[in-house]
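Form predicted alone, single chain, as structure tokens, below.
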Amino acid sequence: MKKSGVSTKCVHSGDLIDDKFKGATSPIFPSTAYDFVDVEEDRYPRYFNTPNQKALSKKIADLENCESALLFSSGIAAIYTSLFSFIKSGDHVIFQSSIYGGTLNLVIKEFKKFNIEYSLVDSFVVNDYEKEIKNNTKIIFVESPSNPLLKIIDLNAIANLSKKYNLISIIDNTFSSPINQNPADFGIDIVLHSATKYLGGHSDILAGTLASSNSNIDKIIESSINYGGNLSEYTVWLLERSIKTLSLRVKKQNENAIKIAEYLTTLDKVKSVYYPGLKSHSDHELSKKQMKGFGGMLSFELSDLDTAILFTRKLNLVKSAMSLGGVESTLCSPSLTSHSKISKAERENLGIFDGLLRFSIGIEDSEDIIDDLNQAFEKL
């Protein structure tokens, strides 16, 4: 049977059929109490096996070319659960240092409580990760493109390194979405998303997803049931509805982002522009090899924090917002939001200076976004 295209998967994979009324959309099964007599399995929301959860998990798995998937109440719940399903006291984990600030905060604040060691690698050269491997290392965790500087790491090389030392490789694939990048195709073991972002796409859902092999998912479920980070059926239903348009939204955001990135490179007031779709980006050639589109995220740097905040206040169309991936274009300061929980010195060590603005490109007409940016720059 011919494999479906990605847009078809967005709409039809994991369909939950309305057998009774023949409706075109998936029905909602909001019950938290199911019969336990003469049933194939005991259904319970915290067991990740209710009808809506199972149907949407199939869609996520299909989109990421994985065998199975799970849904969580937030992206950080998916991250925490994926990590703690494979590590225990005395173990060691290697992290790319340029990752989501919430993940860094989790590692820095929580790992020491459980006597878990970690290394932060301030590099995108895979050999530097091999140098950090110890006898007790269990996981390599990366993010590509990275948050917020859009750096790219060689996924195939990370996967091969992990297999060489019998480690679990995990990636936060949020910035790419399954439309632009499928890390499992390069051998990555576990693929994570903050579904609050592109998968939800309308800035009204808090959720996370995790996709992997059946064997990994079986192991993760053992811990997941105890952690209680599953998603409500109502949010599952909303997320499924949103994913049906994921391909259309992301492709428009890709199209807009390259135009806006190129526009920003022409401005004297902009010190730097970070977008893997630009030929000037240090990882442009690698991103072409492993991404199908360059994404709707970019960052650019102004002179300082005061200028960055003043600029956001002059915008009319583009919103100032902490999250990303919605249909509307939004700007935020990583120093004040995603990376605010780490020190200024730590941020600057990662290349995140106070004048940096992270730009989530929406699906508006690109000309209107550029006009709004232009009038704000003129007022600086």
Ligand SMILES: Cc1ncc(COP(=O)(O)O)c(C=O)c1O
Given for the second form:
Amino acid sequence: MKKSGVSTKCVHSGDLIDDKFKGATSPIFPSTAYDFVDVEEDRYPRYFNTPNQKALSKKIADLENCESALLFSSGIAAIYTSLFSFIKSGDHVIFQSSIYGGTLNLVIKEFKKFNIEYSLVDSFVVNDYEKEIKNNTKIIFVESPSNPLLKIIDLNAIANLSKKYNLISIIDNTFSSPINQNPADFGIDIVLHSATKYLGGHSDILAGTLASSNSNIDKIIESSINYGGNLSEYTVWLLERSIKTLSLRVKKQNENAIKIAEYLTTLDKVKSVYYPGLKSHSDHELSKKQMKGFGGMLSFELSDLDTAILFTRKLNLVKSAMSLGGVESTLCSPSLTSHSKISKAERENLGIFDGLLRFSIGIEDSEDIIDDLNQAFEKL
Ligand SMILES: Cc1ncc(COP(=O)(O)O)c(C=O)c1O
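Please show me the structure of the same protein in the form predicted in complex with this ligand, now that we have looked at it in the form predicted alone.
Below, the chain from earlier opens the complete complex, with every other chain and molecule after it.
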């Protein structure tokens, strides 16, 4: 049978049919108590198997070209559940060092309590990951594009390395969304999202997802039931509704982002622009190979922190906000938010200078976003 296109998957995959009243949208089944007599399986929200959970999980799995998926109460719940489903005391995990700050915090604060070792690799060269592999290594965890400099790692090479040493490869695919990148197509084992960002898309839902093979999901579900990080039925329903427009939103964000990135490169007041869609980006060729769209995230650098803050204050349409992936354009200073817990020297070592602003492009008209940026630049 012909496979559906991605926009059709967003609207229809995993449709929960309203047989009773023939409504066009999915009904909500909020029950936490289900019959236990003559049933195929015990149904309970914390078992990740209610009708709404199953329907939306099917949509996520289809969008990520995976066999199966699970929904969580936050991105970080999806992240810790996937990690702790595969590791035990004495094991070792390799992380790309430029991952989401909350994931780093989880690793640094929690792993030592359970005697789990880790290595942080400050590199996008896959050989540097191979150097860190030890007898007790179980997982390689990456994020691409990275936060906030939008650097790209070769997904196929990471997947092959993981297979060579019998490791699980995990990617946080939040920045791309399933519209722009499907890591499973390159052999990555587990694909995570903070659904709080692009999947939810309206800055009003906290959720997480993971997608993988049936056998990995069977293993993860055993632990998930114990950790209890499932998503509430009402939020499952809202997230399903949001994802119906995911493809439209992300395509508009991609279109806006390249226009804004190009505009920013023309300005003397902007020292650098980081966007994988720009030919000048160090990983442009690799991103063309593994991304279907370059995404709605970009960063640009002004002279210093004071200028960056002054610029942020002068914006009218674009809001200052710590999150990303919403329909509205927002920006934030990594030095004051995601990377505030590391020293200025360490930040600069990573290429994150205080004048850097991370920009989450919304779905407004690009001309209006550029007008707003322009009037703010004129006031510097
Ligand atoms: C890339 C990325 N991954 C994971 C997370 C964590 O997601 P949540 O806040 O939904 O737990 C975030 C949150 O900002 C993020 O930006």
